[in-house]
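Presented as structure tokens, the chain that follows is alone, the form predicted alone.
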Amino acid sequence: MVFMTLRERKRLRTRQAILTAATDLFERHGYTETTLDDIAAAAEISKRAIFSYFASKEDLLFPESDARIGAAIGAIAARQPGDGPVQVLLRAMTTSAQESDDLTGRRAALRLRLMRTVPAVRGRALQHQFDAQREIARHLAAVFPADLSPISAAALTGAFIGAVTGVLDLFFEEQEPPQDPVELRATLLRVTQMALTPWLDTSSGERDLSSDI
């Protein structure tokens, strides 16, 4: 168990109230139509205390980025023997799932939803996408050079944060979250395995998934 000083649980607090805030008022009353000074009074804090911890409005749809790139980072560090690039990435993405429902749950359903008709938050989007696949391909690249180089790196990570991003756009598209998070978290897995198959090196030790969740 990780001790957490006082400050740290307060700022934990802060921080997980203002997001409730921003995802209960995105989803009432628009992305657009919300300012941050609405956040911040829901919240019960200034508009500018929600600068210690968001750079700005479009961040608050995105919480988890960089924890979802230090998980792939982490999967890589700690593999284990015989594992293989595609093993690790698929690692990554169920432990970083089972921590957090924000890849597959209520603010997943309306990130996607303001990724479709909100420029800002596509655009932001975009870079969180483009600097997950640059940070990650490096560390592939590095650990695995046998494997691949840092082109095929790129190209592997591509496919993989594509093939999350397109499974997960196509299932909230007509629906809401689940009720069963662990069944989302199976077909999601199952679908990004199926479609990095092409990368699948059975002589490195690949396999099934499914078995972890």
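Since the model is a prediction, treat every value here as computed from it, not as a measurement. Numbering follows the first chain given and starts at 1. Only the largest set of C-alpha atoms that superpose within 1.5 Å between the two forms is called the rigid core. What changes on going to the form predicted together with the DNA:
- When two forms of a protein are overlaid on their rigid core, residues whose CA moves 2 Å or more are considered shifted, and Val191 is one of them between these two forms.
- A displacement of less than 2 angstroms separates the C-alpha positions of Ala55 between these two forms, with the rigid core held in common.
- In the core-superposed comparison between these two forms, the C-alpha atom of Pro119 has shifted by less than 2 angstroms.
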Second form
Protein chains: 2
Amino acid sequence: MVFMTLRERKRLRTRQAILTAATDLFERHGYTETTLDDIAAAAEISKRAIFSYFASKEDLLFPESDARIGAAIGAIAARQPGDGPVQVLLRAMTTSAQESDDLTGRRAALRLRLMRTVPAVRGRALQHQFDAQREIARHLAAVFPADLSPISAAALTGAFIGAVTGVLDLFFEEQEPPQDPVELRATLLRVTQMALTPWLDTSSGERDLSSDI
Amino acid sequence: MVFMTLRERKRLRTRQAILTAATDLFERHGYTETTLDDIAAAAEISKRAIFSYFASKEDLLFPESDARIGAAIGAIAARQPGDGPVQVLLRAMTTSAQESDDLTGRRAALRLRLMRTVPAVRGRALQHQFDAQREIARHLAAVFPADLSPISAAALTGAFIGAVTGVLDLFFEEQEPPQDPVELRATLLRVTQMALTPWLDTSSGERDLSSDI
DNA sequence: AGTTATATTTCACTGGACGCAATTTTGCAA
DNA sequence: TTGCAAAATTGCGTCCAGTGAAATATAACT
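Previous: the form predicted alone; requested now: the form predicted together with the DNA:
To see the whole picture, the full complex is given below, headed by that same chain.
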């Protein structure tokens, strides 16, 4: 966006200031230990102003959730002619894991860590994931009206995401999420592969995810 | 338990009083509109005492979540000799939907309604569901060490529950959850059937869930 | 009855969220 | 450059969930 009024640019800057201040303090002093007053002070803004940028304290950890959904449905829209629903879902997952910076960056690792320690954060994460899932299912059904009823689309999408989430949780129970963005992204793709290979074997068309890394 | 100290009996009574007061007020005035002070007053107890029974306001809606998990892992333990992982999972879902009063009763319908309107409630519900999923996956892997790695168990369980949850959400988007417990339970089983039939066709052994109704 | 253990109440306090009015900042036009 | 309307920001104040600690009450045990 080259054309932005000065107002919008400044707003973006303070928004970014809030985000960096928040993640910074979260990393150094912990999530619950950091108050909104602290963040406001660090961002040189009033506490009240934070709520004009983010709806809640938790949302400071999910600043780009819309973009992630957007990437996924974009991948669905830009499907290859020969692909079936399963392939499309798969590609939507991997590309959305790559395009949006939401899965990389230092905020991603922080979020993964906080998800397992702060209940409120986990709850918000699951909510976001669920909303994304509903949206994806809706678009998938719209794109394959012949092959998928809305119900089948919901079931298939839920199964996919559920499988990946389940394996991800198990995986990060014993293994710390890597700090390095590149490594983190590779790990996520590997876990996706682990979660979904049984599928790809039995149902339709083998495909190696590692080609996407 | 016929033999219970007076203390335990009284404690159970007040616990029940809190629950009925809470669900009552939630139904009549709404969740966010009802304060903990209201509930405390209705239960004739101090607000502070509520927290010695329940950890949070949301948890007033999930009083028996442990029992639900217990029923599920009980069903896994008491599996039929010939059943594979898929059948066991299926039976665990249906029986846990029947044994625990958590899915029936007027609190279940209320909860389903609030899950779609109050974000905090939805978050808590997803958290409970996720915890249950992890527990179930762990037990499933323990019971089928030959057929399932811990990872496959996590993926399979996540896929199952994810599919059911996704379809459930879609279903209740247009259709109000029925108030009548019997009808509600039947609906849940029907939705489960809808979500999982594609599976049962392709993978292993057809089975009609309606025999469980 | 007296003693110990466990609930419950009371009170004071923190922190997140939000409504509202006053005030400052900014974009833009005369 | 100045003036003005719109938008952003601030500084209150309020509400409510949740916590800590001390005081009080109540059951259990001997």
